[in-house]
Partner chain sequence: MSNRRTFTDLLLWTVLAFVLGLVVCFSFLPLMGINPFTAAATMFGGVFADVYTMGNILVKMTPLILTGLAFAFTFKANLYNIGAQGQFYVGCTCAVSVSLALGGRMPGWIVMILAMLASVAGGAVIGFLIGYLKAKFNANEFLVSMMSTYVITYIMQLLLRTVLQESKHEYIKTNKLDKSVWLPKILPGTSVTLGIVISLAAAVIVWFILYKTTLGFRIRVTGQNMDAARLSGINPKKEFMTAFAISGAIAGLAGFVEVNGLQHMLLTGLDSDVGSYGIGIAIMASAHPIGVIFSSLLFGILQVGGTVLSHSTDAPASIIDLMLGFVMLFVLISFYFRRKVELARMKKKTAGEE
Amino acid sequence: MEQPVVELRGISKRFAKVLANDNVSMKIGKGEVVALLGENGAGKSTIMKILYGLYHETSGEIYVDGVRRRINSPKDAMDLGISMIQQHFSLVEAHTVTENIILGTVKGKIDFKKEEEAVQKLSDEYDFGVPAGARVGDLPVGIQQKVEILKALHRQTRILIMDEPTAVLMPQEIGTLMSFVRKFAEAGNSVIFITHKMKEVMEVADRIIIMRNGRITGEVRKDETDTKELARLMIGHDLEILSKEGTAEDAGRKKRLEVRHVTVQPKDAPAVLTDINFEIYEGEVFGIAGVSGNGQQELCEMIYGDLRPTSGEILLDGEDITPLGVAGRIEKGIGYCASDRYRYGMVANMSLAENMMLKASYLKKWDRHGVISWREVDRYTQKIIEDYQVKAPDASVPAGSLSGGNQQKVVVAREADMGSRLVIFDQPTRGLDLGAINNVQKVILRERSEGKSVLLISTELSELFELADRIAVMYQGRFMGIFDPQDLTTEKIGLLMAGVSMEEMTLRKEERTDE
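Taking the form predicted alone, give the structure of this chain alone.
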């Protein structure tokens, strides 16, 4: 490699007793796309935040264009041409696209018309289709990400760090992003791409750096490796192969959950769910695809009892449970693994044992003559730690002290146990690394094999294709249809997620054929 644009030499970072980065060294070349792979807690984001100036290294050196630099803040990084697009966007929703992009960079009297024209030209140059005068809060999440990229381009960025950039995108948007990354690198710029998705790594990266436990454990070129080897380097062993045998309907099993003509319309607001109809058989995984924010969370909350339907009914094993609240539905054997475990799934300051009985303290399971049997709770939690391979010393440690993947194992274990009939999984693998994803997916298939019904909400199409027996696609609170996974392609499901019906697709195809 010729002189690298960025070189990290022996970078270590310590947070109190935790060694997040341990003697990490890497080089990034001009015009190169480098993928950074690793499990949660491997140190990927930490090392990049050091390069971007959000964290300061405990020891080690940073070189940019062969010159040693001390990067004390993001401003220092941006002055050197380094930008970072993080998982959580730093946009002001009340401001326009142009106002967000020039914020902090333009001083004195501002010619907004001129700035807006410049932003629009930059957007058009990369085929982003971002309206420069639109209010950011009115834009879908995929367009907001493009605004973040435009902010970096406007600042003359030449080294772009992207942290899990495809987590919130539709398939077509992912393709657009990949095209941008290639075009940006071909112009002589460099990209560091943090992701756990093997398909993206193999599609866009020139070189792949693998981290584990704060250290670099491997470095390979894309054309010299495959996904199996990358997985082994990431987690230290081969992934367990998942297998899904048979279907619920093939076995002639009964309907477990029935949702009939359900509409949810808050007072003085548009409906969040409109005329939803479906059923889930026992021993079936029913998947729901869609861009986040199209009614998936409301659907979960409605089935779990936290959101009352305006009309329609919900049946569990033939019994009408529509009038029941959350407590009543828990007693009926419904578990709910919410998409935001920090907000809805756990209390970080409570111990693992307290979190395990958090939603069931009133059930007879723990009740000994009106007193909670903590010995039983501790014994149960310890068994969960062992069965789910949770990295925790014992049941007394705070849930917040665990890594994200281990926190999710605890939440998944609790809800799978409480859901004796139906388990709702809303984005159960979002933000997890490859090993943790594999563990959660094994649990989902195990619940299915035990005859439970599973409702799986996921924005990861590969996950739905691998796990679901049937897939429904949601758009603006409605079902675009329910399909056999074999009848769907990534392109077709992407169009459905964008609101294009099967009839419209057929019509478009016929029109192209006639031409």
Contents of the next structure:
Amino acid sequence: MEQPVVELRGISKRFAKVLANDNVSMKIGKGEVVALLGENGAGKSTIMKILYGLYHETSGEIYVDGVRRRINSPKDAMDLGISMIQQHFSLVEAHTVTENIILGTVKGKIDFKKEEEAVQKLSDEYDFGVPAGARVGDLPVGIQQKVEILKALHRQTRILIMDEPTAVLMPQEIGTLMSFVRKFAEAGNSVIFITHKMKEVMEVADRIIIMRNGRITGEVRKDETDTKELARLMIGHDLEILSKEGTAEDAGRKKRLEVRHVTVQPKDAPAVLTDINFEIYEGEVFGIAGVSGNGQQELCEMIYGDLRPTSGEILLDGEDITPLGVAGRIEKGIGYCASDRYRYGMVANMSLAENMMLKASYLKKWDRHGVISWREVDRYTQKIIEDYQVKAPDASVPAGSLSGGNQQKVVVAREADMGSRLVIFDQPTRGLDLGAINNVQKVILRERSEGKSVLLISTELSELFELADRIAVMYQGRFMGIFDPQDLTTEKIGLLMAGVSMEEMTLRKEERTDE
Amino acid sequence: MSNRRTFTDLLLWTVLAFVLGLVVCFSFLPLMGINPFTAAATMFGGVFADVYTMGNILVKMTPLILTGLAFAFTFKANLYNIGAQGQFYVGCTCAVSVSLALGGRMPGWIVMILAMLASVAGGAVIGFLIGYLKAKFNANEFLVSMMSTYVITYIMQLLLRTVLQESKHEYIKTNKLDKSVWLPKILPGTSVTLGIVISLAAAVIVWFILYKTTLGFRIRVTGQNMDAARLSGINPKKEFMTAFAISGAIAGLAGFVEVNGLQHMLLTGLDSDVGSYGIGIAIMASAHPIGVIFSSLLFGILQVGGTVLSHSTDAPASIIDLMLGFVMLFVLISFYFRRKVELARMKKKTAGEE
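Could you give the coordinates for the form predicted together with its partner chain, as opposed to the form predicted alone above?
Full assembly next; the chain just shown is listed first.
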């Protein structure tokens, strides 16, 4: 290999309690796309934040173009041509695209017109379609990401680091991003692409560096590997293959949950849910696809009793549960794994046992006349810890001290247990690593085979195709239709998620054939 | 094992903070021409000289435990009841009214039970109102509870000048209560009454409610994470009102133990800082009900010591507040250092594992 553009030698980083990077060395060549693959908490972001000057290495050396450099701040990094696009964008929403891009690079009197033209030219060069004069806050997330990229390009970046760039994108946008990455690299630049999705890696990378527990566990060229090997390198063992038995269409199944023409309309605001109409059978996994923020959380909260329908009704096993609040619906056997478990599903400062008690405070499950038998709760929690292989010493540790995956195991275990009839999973695998994802998905299928109904909301299409018996697509608080997974392709579902209805799709197709 | 370690840590740091606070406070004494060493000797000599003075520590502690508990209880729901003083006055007024009206006409213990219930109910109503305003109109409970104290203080003054005023109509105070409704003394040679037992029992009951019952569990969940509470079927607004009502009830009870236990009458300006001390006591105890007992003990010792000091030396009476202030400041600072040391220890431990 010729002289690498960037070389990291023996970088270690220690935070108070953990060793986040342990003797990590890597070389990045000119014109190369390197994927940094690993589970959450493997140390991918940490090592890149060190290169970008956000963190400082405990030990080790950084070489740029063969010269040893100390990178103390992102400014030092940018001066060397290194830019990083964070998972959470660093944009000023109230400012225009141009203002954001030139921020920190201009001095004195600013010729906005000239700058705006330059930015627009840069955007057009890459076919980004970013309006240089628009306010960032008005732009969709996918375009905001392009603003971040333009910001980096504007600074003559040669080495672009992207941290989980596809997490916020719709399927179509992912394609555009990938082609930009290729084009950018072909022009002689280098890209480091942090991800935990193997599909993306196989699509875009020349070389793949796999990290686990803060160490590099493998380095392979794309053409010499396959997803199976990558998975093994990432999690240290093979994944269990999931299998789904039977189908939901089996005759004689009972309708478990019926949602009839429910609309939720807050005062003086557009409706968050419009005319939602569907049913879930016993032993069925009903999937909801859609870009986050299109009413999925409201749908869950409506079924769970936290959000009152303005019109319509909700039936559980034929019984009208519309007037019941959350406590009443918990009692009826509905479980709910909220997507933001930290905010809605647990109390971080409380012990695991107290978190197990969380939803049972009205159930008289572990209390007599209001006096809680903590011994029983502890015993139950201990059993959960063993059954679900939660990495926790005992039931008395605070839930917040566990890793994200283990927290999720605890919440999933509790909700699967509380929901004796229906369990709602809102993005249950988001932010989890492969091993934990596998675990959660197994639980979902187990609940299904026990005859429970499952409402599964996911932004991961592959997850829905794997687990759901039927899939509804949500867009701006409406159902775009309910489909059999076999009738859907990734492309179709992507269009539905973007608000294009099936009819429009057929129309477009006809137009095309007409021409 | 680790629990015991944190406990000894806590004890060690608190003692250190206590000593440092006193040292700093006493270093001001030479400015007033007082020898700090003799002053210290006088103070501790005085406090522990006789049973009567030592008993006074318990007497001072009695209402402080309750106002401390009152603040601690809402604190667990992430709410601030700054109005314990007002609820205390309501408790005083209720207790004195019942005792004056019925004292001597019924067996004393029946009157006392009625007076106690009245003071608890009075405090609870005020607390509930604050909680209700918070739940219904999202009124800032901090301000509402704080201002409620002023309103109540003036209403009490009005009552003391009118219907409740003594028969001689001379001072702004009530008649002395009938002896039959005085809380009995429990330690011979001191003024310690059954009040301290009531306060200690209240601390244990509050601890039990908070940690062993679903009621307390829901209040704590609401305080820690309101969103999670809501999605667990808990109605945070209801918990606000419950927490405030209970908190008010505890502060009201303090009124009963002061009136029937110690003062045997109600007079204007009675224990005018029992509410604010309660806040300090609760914070010092990290709002743990049992911890409140110990920090009240500390406050009791300093109060009695300060009184001894100002009586037998030239030190002004405000020395009490100076001592309390410094000791509290240092205890709070010690929390910070305790945390740092804990972190450093953890770091060392993880480093050792490699």
